[in-house]
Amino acid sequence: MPGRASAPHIVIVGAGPAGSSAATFLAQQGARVTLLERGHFPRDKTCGDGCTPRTLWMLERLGLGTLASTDGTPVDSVYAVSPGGVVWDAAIPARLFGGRASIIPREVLDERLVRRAVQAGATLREGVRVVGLEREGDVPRLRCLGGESLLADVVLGCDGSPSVIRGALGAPGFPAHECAFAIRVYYENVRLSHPRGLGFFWDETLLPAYGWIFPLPGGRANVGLGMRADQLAASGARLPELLERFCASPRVAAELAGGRRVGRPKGHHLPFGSSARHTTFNQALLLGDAAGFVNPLTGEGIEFALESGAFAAEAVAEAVHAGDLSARGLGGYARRWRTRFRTAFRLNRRLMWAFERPRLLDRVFRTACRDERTRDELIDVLSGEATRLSWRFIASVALGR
């Protein structure tokens, strides 16, 4: 934001992927930044880890393009396993971002973007929780825990989901049926059939439920499982419960044979970004989960997240040149993450249908099996990177061949 008399004053909520990556971009920017923590560095976030080929391209992107193969498992291939006991093997091919992925504890990416931030030009204040948002004439005011008030000229809102923020602005929150509960577990001493592999498991007696298997560095795994909320509701069930079912499945517990549970199941609130709407408003944005920004049939929110970073710094750019903060002259953030996330996002909501019919997924996985074509579509499906199915594909699993 070269040539202002003073820096526009950004006020982040939340340090997690999209604050992080938002606040690098912005302070690069010569923005001024203040990036709001509720918690201390280090700290966990439940979540399956899972960076996907595009989150290694972004963490390039911010300069820690290392972390990957120094802090993470390497992954290059993806190891599912249907409801009738198809498995399906594949390597991730290298036309997805050099066909590489990675397993990072939230602990360790989280602390090493926030650090990236601050090493931008970010200042960071841990330990600040905020509790609302009001407006002071034009002026945003953020009300804390405690009694202290911060003035922004944009407030962008990180704050995962639920968030405070979104509330705040009047945004809506996530239907039922547009949104998922999730829960993870980790292990020590595991020995993983496929120490390299993203797994994913389909088991009959669980659905319309999904678990995964993800490996982390020293013999360790990252176990869970997760259900859409109104499903999850309608059957009775407890995640805990599902998770300790998943656990005893006889291939997942054969992956697990061994291995030990370390500390308490964890769950989280996972928003669709098939209802991603409400992004955009006078002087403020959401990003990452806060704005939905969740794959749908997967889970997988942290490419979105900091890919919304980045499409925020840009915008809020744009609107300070133009000397216009509302909600029209930050509309190139919105235009942004359509364009990049939504046909995606739409894609994969309706395939959730197809993966919750056992004798279904079991033919598309006997499909992938023996045809290269549709075992390629579908690891784009699971990688986040399909935005359309050809009709082969389709054609393929209807015909069985």
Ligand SMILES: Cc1cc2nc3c(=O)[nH]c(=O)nc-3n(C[C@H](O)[C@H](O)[C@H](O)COP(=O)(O)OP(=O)(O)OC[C@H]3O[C@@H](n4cnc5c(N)ncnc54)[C@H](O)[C@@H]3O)c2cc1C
Second form
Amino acid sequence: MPGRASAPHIVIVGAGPAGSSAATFLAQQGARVTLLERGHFPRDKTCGDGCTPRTLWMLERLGLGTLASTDGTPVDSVYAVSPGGVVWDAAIPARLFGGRASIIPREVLDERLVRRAVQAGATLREGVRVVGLEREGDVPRLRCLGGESLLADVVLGCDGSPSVIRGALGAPGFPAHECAFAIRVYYENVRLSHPRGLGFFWDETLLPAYGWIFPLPGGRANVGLGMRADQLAASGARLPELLERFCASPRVAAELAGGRRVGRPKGHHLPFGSSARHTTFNQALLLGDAAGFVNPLTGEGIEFALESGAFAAEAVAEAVHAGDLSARGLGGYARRWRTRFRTAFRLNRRLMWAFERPRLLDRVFRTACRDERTRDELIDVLSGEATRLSWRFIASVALGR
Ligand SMILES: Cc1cc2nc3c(=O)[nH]c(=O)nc-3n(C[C@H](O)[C@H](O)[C@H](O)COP(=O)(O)OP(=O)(O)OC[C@H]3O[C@@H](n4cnc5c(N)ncnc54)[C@H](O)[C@@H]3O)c2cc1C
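Compare with the form predicted alone: the form predicted in complex with this ligand:
Everything in the complex follows now, all chains and molecules, and the chain you saw is the first one.
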């Protein structure tokens, strides 16, 4: 990219993982970057705080490799409980970015990420809420609460879900069967059975919802539950009630025994990556949750937010080099994320069907108990890395071997 003063001005809306990642990579390339954030850091974000192996790899690329152990609970295994009570647990295979994951509170993670972007040269403006995007010719102009407006050569919509920028660019919202609601609450003083494990629970009485328990530093835990939006509406249940039932279920209550709840449960909306389509516009891109980059099966989205930041930075550099900031010139962005994310999103969306069937899930988990390769494949699925299921996996489950 040209020298910073004459470089195109990239304005990023939202300083979550997607925005801070894009800002860091762009600033490192010499771009002029302004990061607009409605909140003030450190700020919380409703999340399970689970950082997959690929998330840790992205943190390393961003120069934050030590965060997983200094500010999070290092995790090296996964355990899962089926509706019929079949439990399997396994180490995360080393081939998945060294087999390490971590639970890092978002209050800490997001603050470190945004400081990294500033250190790389991005200008952070906190307390600025963008309320609209208009065009002067093709050039985007952002409108902020309070009347300020800003011209940008390229706008990156990293404002999560629901996204003001997504709406302003004319991209459709996500239908109820292509998004979920999830809720989480913190506990302290817990003595978990797997203090270095990611715990996933499919409780027969709560299906098609699924729950998690993730260990946090200092004897704390992030406990939560998610369900597809259309199924939640059809059930007539409320997410906070489902969370209470989850916490009171025998296995979860045993994990949390002696622990104390901290703060109120908080929920939020999650779009599914399987319906991500509209991401590239003239002089604008959508990243992270604003684009819909979330694993439909588990609700994990931090890794996709971080990686979409890297893809956006590469695509903007190509477009600047070619002197073409149109949707066509920025087309490298969609090519990159489609190659990397789309097959995994679609597989996991299809697998939701299987994860809602209690007897099938019992059978899959029973096979996983016996067979290491089945467990490995399940870990690939749960960590968003699987792009297909092997015939061996399908045959093992079908034949009960
Ligand atoms: C209950 C729950 C549990 C989850 N658990 C996990 C998990 O364990 N692991 C995982 O990987 N993912 C998890 N996710 C998903 C994860 O939280 C998201 O995928 C991730 O935060 C997406 O990052 P992002 O940067 O795209 O958006 P966000 O993190 O939502 O960041 C958006 C930023 O934009 C700012 N903003 C919004 N609107 C404006 C505006 N108009 N003007 C200026 N700024 C604005 C916001 O303040 C925020 O800082 C969970 C989600 C939920 C709801």
